[in-house]
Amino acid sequence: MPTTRKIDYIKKMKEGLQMLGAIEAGGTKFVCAIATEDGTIIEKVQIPTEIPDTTIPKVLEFFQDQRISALGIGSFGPLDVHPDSETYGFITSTPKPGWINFPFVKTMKEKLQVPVAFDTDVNAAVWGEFHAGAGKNLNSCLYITVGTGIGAGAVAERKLIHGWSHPEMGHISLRRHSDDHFPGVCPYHRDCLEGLAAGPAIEKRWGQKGDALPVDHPAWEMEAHYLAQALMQYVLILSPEKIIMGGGVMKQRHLFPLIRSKVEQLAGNFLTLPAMDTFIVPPALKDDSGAMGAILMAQQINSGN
């Protein structure tokens, strides 16, 4: 039987006023939904991330025959985001296999025929989260993702952080456990902050997935050694007032304390820090986050800004 807010959805289906696209492309699943043009999801589905030729289909099919007037996508990467480049819209050089140089946004924009906004995912994420989640009312946060990859995207000054391409904060190097010996798992750089500390790291590394192993196994002080290492550099450089931290590795909430603890030691008396239980917190939109950023990315071209 379908649902109340179907039901509304089919209506203004009917009455002919337009939706919003989103995509929230990740490595391990592409999220796609279908939101009013003031940002109410209405519908939302889960998607594998297998090859384009397996993936992009599907996603298709959930979006034809759905009005929808602007489309969003916040995607995995490294992404080619810079307008004037020929290879706009790109995802360039990923390590998700058959990905490589795949024309993300021409294809949507060839299928579905509407103007496309294009960004990472974690950026879609920090969006959606500065605008309707953990960041609302500030003027600056950050989000990282640490899941099948790790990125972190960030809003300065009320704006996404961009340059000559967007920031790769996932792969930024680090030092070492004394424990621990592992090599890393990152094709391009092996024991880069991803290559050592992202889901697939913590399974190689212990032979089993994280959400397996007990609160009190050493995977989690040494995770939280990376971790509390990689924000204590954006801290450094971009001073966010909040940071907020989601991705499949951090459902698991133990995390938190020993990161925030971790932290504090990393500042010592050089830098006052905000109170550590709201100032390192995880996504108050859950799961939408990117969705929702990518909702708004898409509001945004449709109004022409």
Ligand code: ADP
Given for the second form:
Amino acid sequence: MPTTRKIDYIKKMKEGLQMLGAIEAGGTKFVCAIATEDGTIIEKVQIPTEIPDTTIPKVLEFFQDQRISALGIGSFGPLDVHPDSETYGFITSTPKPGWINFPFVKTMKEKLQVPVAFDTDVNAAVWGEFHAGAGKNLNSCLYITVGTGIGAGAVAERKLIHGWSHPEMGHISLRRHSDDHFPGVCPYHRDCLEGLAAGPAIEKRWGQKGDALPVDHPAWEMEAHYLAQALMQYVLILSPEKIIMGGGVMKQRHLFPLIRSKVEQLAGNFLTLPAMDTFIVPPALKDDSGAMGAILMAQQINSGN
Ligand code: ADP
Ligand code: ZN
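With the form predicted alone already on screen, would you show the form predicted in complex with the ligand?
Then the entire complex follows, led off by the chain already shown.
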């Protein structure tokens, strides 16, 4: 931590302010953050997602002496988010080696002795953007991440959408691109959206990671073909006021105009949508959407809401 921020932080500790902790657990990395009670992030680290026995001790070490009063977790899933379930707080059927049935909440509660709020990484991200980012002052918005996996979280009528469990919008079926003969990489559905368009699918289809592919590579038109279809389905079902697109693959900013124009084509004469450059946008909180959402979740559990 830079010296000035450290001094600030020590000062706040001395003033007796409570700290809040956040974890955004992704398929490639864990982002762990500490924030003051008002939600200002003062420290943040990244820890690679390996097996739990390797990753979790590093996460615990980061939080151990920080005197946090609550922790918010936004995690890759699927997750058990039923508060009355015996396996509440577990990562359930993930394809990530070692993480199946990992008791995330129980482990953190036992080791850190603080209340823990738990939701998907994308629910945390949409919550962060809704309160403090691109979704501020709206009643609804949707956040989609295109990274190691694809997932989306949505706020409707100012509430996070939960149902029987949490949505899994990354695993929808789509129309194939006519040039695409790649079988897909989702271990559950093969050629669902995630299986065709997440970072690992791009890498396997083209033999190179997305960040190595030039802007004029056909990969990007194909990527936009799939993502635009997904967005159109979300629009048809949920009608969000704004769609925020994050995750590693969306660092390719040239994807935004491609996706916007394909969404417009799909909407055709049927739907009148908001102006595209304010409707489909990158996260205003940049890489902090998930961590900010997890901090807000910690804040809520701390105040008993
Ligand atoms: P996580 O899934 O852990 O949250 P990311 O959102 O960074 O992490 O997603 C990682 C995936 O995104 C990898 O498949 C990686 O190849 C891809 N990726 C990361 N950065 C870029 C980039 N600049 N351009 C294209 N793809 C990227
Ligand atoms: Zn799938």
